[in-house]
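A single chain, nothing else alongside it, follows as structure tokens in the form predicted on its own.
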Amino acid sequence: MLYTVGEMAKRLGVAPSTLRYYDKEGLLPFVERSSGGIRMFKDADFEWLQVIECLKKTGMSLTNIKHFIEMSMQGDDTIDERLTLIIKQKEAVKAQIDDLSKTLKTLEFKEWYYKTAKETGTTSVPRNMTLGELPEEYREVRKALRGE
């Protein structure tokens, strides 16, 4: 079944004009066109769009995107460095995902904060507990919040 830019957009939850940007950044070279010049999207495409999102979310520039796609059209002699490039950008989510759980763990030590400060009327009863006053799940967050 062929796609229109517009129903291929739908399908991927995403912009008609993402993907008309990808195709002018050469992110596309395994679309077909009609006769007229119109982008015409296969259900094979779809995966290939897939990894581009995916990729993308992962904080991947739109140059490595291409040079992974570029790699991906010439076959199987570079599937060592396309290897390499995955295994990177894994490593790099991992990292994003630690940071994100640091933050999420500071977030839920402020609600913790703010809802004992409302039980009690002040900031002052949480602010001036000590670390063995505190819930343990938070303790190393105010360290490292206060610089300890």
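Numbering follows the first chain given and starts at 1. In this text, the rigid core denotes the largest set of C-alpha atoms whose superposition between the two forms falls within 1.5 Å. Here the structure is a predicted model, which is why all the values come from computation and not from measurement. First, how it differs from the form predicted in complex with the DNA.
- In the core-superposed comparison between these two forms, L131 has its Cα shifted by at least 2 Å.
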Contents of the next structure:
There are 2 protein chains.
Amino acid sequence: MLYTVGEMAKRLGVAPSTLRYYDKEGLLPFVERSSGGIRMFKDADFEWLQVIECLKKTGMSLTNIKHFIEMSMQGDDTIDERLTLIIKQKEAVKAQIDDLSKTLKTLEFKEWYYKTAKETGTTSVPRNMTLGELPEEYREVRKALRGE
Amino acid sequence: MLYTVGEMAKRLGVAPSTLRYYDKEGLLPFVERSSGGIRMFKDADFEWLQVIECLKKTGMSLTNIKHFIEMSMQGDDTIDERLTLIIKQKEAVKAQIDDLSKTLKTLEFKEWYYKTAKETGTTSVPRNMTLGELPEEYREVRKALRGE
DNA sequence: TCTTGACTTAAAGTTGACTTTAACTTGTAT
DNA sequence: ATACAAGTTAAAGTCAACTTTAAGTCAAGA
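Alternative state: the form predicted in complex with the DNA, after the form predicted on its own:
Next comes the full complex, this chain leading.
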């Protein structure tokens, strides 16, 4: 099965211009062309594009993704480097999840804060509560917010 | 306790120019000035800046953060809107965590893939395995990557 | 053959969030 | 009184990752 840039873009849910841009930047060295110069994406290319998508979601730059693709094109000599890179990105994603979990805790505190404000009619009620009056789960969050 | 822009920036771990930029964009209407025009940050302002940081981490744009700050300056009439916004951001962060968890699963598959390639000396071994030969936990991930 | 929609490239434009620069002012320490 | 680090502004510059534009080419259907 072969796809034009528009068809592959639709399958991936991205704009055709994005795929052309990636190609121009050297991220798609595996894509072949028709005799007339039109890009012909194979099914295997879809998998490459999914890997690119995955690495993008880890926060990796296109430049570094390009390096990974280049390594992959090199063949089996680069397996070790690729493994190392994947493990590094895995750790990076774990760190991002931890970070977002902290952000989530802060938002849960703020939700409680505004729910309490709503019930009492004013933010001064939750704002002026002592630490002891706060639900225990929000104490550390408030201390951090206030720099204590 | 009062802080200059440089002192507050250091406390937050950001560049002074960032705080000046936020101020210029209207995100810091609460910051007061000395008679000579120098910004004097209060301890309460540190808390505002932490809230701005938190909202930034949720992926909210500075424009929308500005709206939230403006609502907060409005006073108790906007409690309900602020609560709604916080809940929306909470859901957004949960979705981001779910997304990253999927990305993590894909990276774990890739880690297994390259470890297997390393052991056998070639990526063709993990690549050509049938679904049944794969560890069960990676089957769905590989199907998704290949678009099956 | 002709039309038409989708393809091609190079180059310029966009966006958001800063950072840097230049020219000038403030405030503290000697 | 003077020096000097750190403050001020407006305006321009930077960066990554696209998107848009313009001018032209390809390929499938009537």
